[in-house]
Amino acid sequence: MSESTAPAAPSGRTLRVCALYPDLMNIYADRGNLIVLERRCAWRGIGFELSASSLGERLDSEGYDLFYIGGGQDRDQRLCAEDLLASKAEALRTAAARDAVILGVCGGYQLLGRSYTLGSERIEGVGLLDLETIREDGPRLIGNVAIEPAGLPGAPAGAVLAGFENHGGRTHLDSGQAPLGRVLRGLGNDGRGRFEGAVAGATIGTYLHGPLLPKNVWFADWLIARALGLDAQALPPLEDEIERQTHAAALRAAGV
């Protein structure tokens, strides 16, 4: 990413993000989402705290803008699923009530769900999305995706999310449901290619690993201003060439 010399955002404000089990679940290097949103803050002059939350570690629901949590291995993702409902769960549901931006990707967004459930086991989630995962008979959803968002408030016009899809799970939103988007290339939520991700006022879920943000700058950026109650337009524009050729390699991956 390169820097910018764009006027500062307005003075003050701080980002602040908590990261939930950053040391298990963090793979495709979904770890770099967060490296994107400090380094859009800090060329705004936008302030930038980071914090994690791990396995017993109470969550506070006041103390953050941003809440994350990526993919893991299914023995890691039990281990937090478990900690999820005991020691956080409600306290994220008292940030999400109050609009507090969350986001979980892969694991992480199955974990904000009602259930995972592998065979005869079925791992509760925290429910702040209308939706299930069930581990079906078939072949891993595996390959590079785009998807047309619907469910994001003042995105870009024709904005497009790219990303990397590989999840054994096919995940059934219920009708009430609304998706993160309309698939252009690739299998998505379950399979059939219609729709991935859900979102619930600024609770967000996707498959898209990559790491999503490097790819998707422009949605780094929503991501901030819904966070910190602004206008994405709000925000100073950055000199993003280097950003927009990675959207356009990783949209040319997924056949767009």
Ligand code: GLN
Given for the second form:
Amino acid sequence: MSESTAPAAPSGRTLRVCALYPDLMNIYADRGNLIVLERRCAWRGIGFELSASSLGERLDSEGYDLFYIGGGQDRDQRLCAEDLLASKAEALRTAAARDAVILGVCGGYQLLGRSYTLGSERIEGVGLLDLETIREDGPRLIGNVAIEPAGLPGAPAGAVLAGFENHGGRTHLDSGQAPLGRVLRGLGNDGRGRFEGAVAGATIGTYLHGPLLPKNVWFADWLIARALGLDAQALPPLEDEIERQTHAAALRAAGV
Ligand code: GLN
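Next, give the form predicted in complex with the ligand, keeping in mind that what was shown is the form predicted alone.
Time for the whole complex; same chain goes first.
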């Protein structure tokens, strides 16, 4: 008899999520991203534990499968950046090295890079992504976006991420740093409409709010599977009619 190659059933597993600075880095209802992760786990019988680590709190590098940091105003980002370096950067680097998922959205994305420069002020980032962000002259980059992601192994063929961007910072990737995707519509990392976000292993940054995951549940599933060490196909499908309509509406808003 041949050995079964069926993927391990995910029920009985627990996804342990840590939200970094959920009180400060949460503009554009980024909390919706966490709710989507929680719901999609619950509907499949996967346990879900949400913890938070904010200013002054230490971070356990081993305690979580997925770390999340959302968007924030420059003022809040400053506070968080200092704290991130002082009390969490080392743990995040250790977590990244063991392939835990780290997702940064907008301000959180900027802080996963090397630095965010505003005029003469340079805010140091964690340096998990090889990029820097500069608040240059010029309008904020605002609008609906759609991107064709790359560098997400096992993502559904033809999958697109849709969302909304609003950032003053322009993000410049080092030549060796992979973007999260090619821009189909929108302004992207640096306003030139070419590339959006960045990915290095399971560390991912993007400017897409929306929030991101309610508009792109395929990506929520990809993150859950990756964080639990499962194939993306190992997650049982859900009844996603409303989610499909939401995704389609986000794509339409971006003009795709
Ligand atoms: N403060 C950052 C910027 O304007 C990030 C904004 C955000 O998270 N939406 O570039």
